[in-house]
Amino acid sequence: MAKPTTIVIGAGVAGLSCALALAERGIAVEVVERGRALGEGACSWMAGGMLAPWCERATTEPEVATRGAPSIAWWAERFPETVRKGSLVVAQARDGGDLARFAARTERFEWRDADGIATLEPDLAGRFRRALFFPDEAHLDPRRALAALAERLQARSVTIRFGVELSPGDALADSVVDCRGLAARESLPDLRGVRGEMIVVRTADVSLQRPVRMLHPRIPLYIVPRGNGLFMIGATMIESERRGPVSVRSAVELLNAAYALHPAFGEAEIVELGADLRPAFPDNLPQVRQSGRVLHANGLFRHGFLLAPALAERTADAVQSMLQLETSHADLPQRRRA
């Protein structure tokens, strides 16, 4: 009997999260992808890289940090580049309500006060009072790991093409997976996109050992170091489905909360702006929705890489089910006849 076969559409983090799933299972997949480079038009290249269940807790449901928890071990023996130093969370002194606000709605934290923060960040002494310090949390470069699951899936004799625009209903194979986002809309009516925006800046004066958030009363910020005077700073959450370029008013918010975090940020040199549309459900959970022989693995949302490794789990859980399934039926003609 012929190897049965997977096609997963998509080469963002969600589909090649699928795709590496299936193949450490055995399962043949090939993977097709109508960029024609990886990262083209997928909003995981905008993505902040952060594998931080427990900050996440503080502002979503308890599901976020129960599923997503695990992706840290996962991310580490698949992308060794993954970095586990913690998260570290701040507020000015004025917004120190919001700091107690945000500790009693999450877990597996720390307080530390002034000498604290100067002990993990150094270039931060002195610009705080008190800060949380998750020390269990990581965070990973998004670009560099979509290339290394990419490296892996060809390591294992998987297929990657790109430039190939391919409907879930005309591919030709067993069982596919359907990691289009807002492009899989057609199936998934309650899906909705939810605008993105970032900024990379780049300054020798500001060294971080580990992604900051600072929560802010018009816009909580994140910073994540890319290393090599890097910096990604996003948090733009806005209820829209309009594409374009980051709007100046973003932009402004974006780095003025950098500079509330470090003067320094105001003589970075802003090396690229990025919008996109997360794809959503209505809970703004991740979902694994079948219809016949097509899985759509879709609504990642904002927690992309966070939850990629748990969606592409119950992912090959059900193409492996699904393949079993068809199996044991094509079987049983034969048994009938013995």
Given for the second form:
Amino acid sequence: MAKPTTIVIGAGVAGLSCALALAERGIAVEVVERGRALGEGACSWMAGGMLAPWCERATTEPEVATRGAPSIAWWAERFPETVRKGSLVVAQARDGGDLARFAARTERFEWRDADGIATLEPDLAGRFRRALFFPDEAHLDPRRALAALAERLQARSVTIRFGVELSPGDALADSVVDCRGLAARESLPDLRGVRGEMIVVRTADVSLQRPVRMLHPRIPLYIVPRGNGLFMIGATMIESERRGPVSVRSAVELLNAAYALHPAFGEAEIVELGADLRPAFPDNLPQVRQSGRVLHANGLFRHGFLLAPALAERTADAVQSMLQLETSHADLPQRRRA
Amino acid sequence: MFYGIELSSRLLLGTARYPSPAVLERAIKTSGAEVVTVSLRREGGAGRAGQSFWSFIQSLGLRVLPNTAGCHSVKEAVMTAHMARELFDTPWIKLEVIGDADTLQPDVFGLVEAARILSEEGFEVFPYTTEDLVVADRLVEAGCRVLMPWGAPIGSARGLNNVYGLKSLRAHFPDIPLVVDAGLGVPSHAAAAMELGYDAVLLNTAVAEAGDPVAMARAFALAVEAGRAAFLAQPLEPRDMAQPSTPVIGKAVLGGD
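Let's see the other form, the form predicted in complex with the partner chain, since the form predicted alone is already up.
Up next: the whole complex, starting with the chain shown before.
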């Protein structure tokens, strides 16, 4: 590809999605990433990978659902391993009222009774009397999805330079897309980190087709099947910017949830404990902010994979109009609008 | 009202579990609350890891009542109070010493002990307690000049579980500011507490986890105002028999003498 007109800083889900959206529009783009390898230091590496716009409606602004819904098709088109089997929401008997409340605040679900649950997830037969099934939702393995985006970029001859720390002001390009997440806070003073913790376990004794959310009074708990007997259990949300290992309290809560979902998780192996900080603006919604030739695309909070496509397309729109202004007389080559 | 500080709003709000800080800010502004509680322990991590969120709370320009939520021992609670004083530069501390993990019921023995230690160190303690009269006495002896009995367990939305107990507490402590803290679910619960003559109510979940927290914050503010006005207007006591609201003299009396 020609000399890049646009440099994307950061190769997490925000940066790679933005770069791909730009490349797909024929804009010459390059990605630089501080980490030495894909996923290193990126909080999207720790993500759950649920594409659950309607479930998220229970606790978020309507915008998350409206902007998030198209992401399912976006990912399915670019990452064929995206699993479109819906998601399931259950509650322990004592939190039964929470299920009704969850239903009242969400949409596009079906109530399932015990038999209905067993049909969807045979391993959960007899464990819950009622559940909410969101048939249109999807999930993906975030790490494989990031790798797929990187491959697609390579296929379009987009370079990703790892191990390069670049601040937006020093980037030599017509436009710069800053997707550094929390590392961009010196330019975005209202950005904050919200700690999240997750655990990956392995067991051959339980099999799930789709993410299962378990309503919990404190933590939005979910268990996502990752294939090969792996399950990701997430995720705490703590208004703290402490990095560092998972706390005992959080681990206990997360593991308890898995155990309550199915006792066989009691025998599972703990493969990984992870913690990172989600970048968030005060309204917990992503934003694209322009300052000069720099666009800051940030604040994906707990909706990295769900909202990155919308953020990327919005960013690409902004880059396109910026470049058009600069070359107002000469038309851009290969310009294409989605 | 509280340790020499006069406030115009009788609604105190917690700051946890809102959909976002932006919604939290709008809810608080709408409610007119002048005091917000901030939990130190729950926000996690040692030192100043929660600084971003705390700075955000401080930027709202309200009086902060730091909270030892999640502490299960006297030592933990006292340590958290020290941290709070340093971070927020206030002698105020909402003292929670939890005795049971399921009901989040206060450990009243630990509470009295921690209240004594902190009061002696110059803290102005707002103890989260049960409606038990004798415990309340001990807390006052320990130096507390505000008492915060629960309505019901934290987050349970059950309202006033023991109206009789709350009433006798009010009668027993006419001069100590009393705040119903925890367990309120709907605005009528808050109004009921105010009608009993309580000085204020403190709540979090009922607003934060409502479908529309901002609208619910307003509803609670109105209820608190209504309940307080009703208390000042000297409400009727319940009677066993009907009492006609229009005079009956001159009308035919059925079943007369």
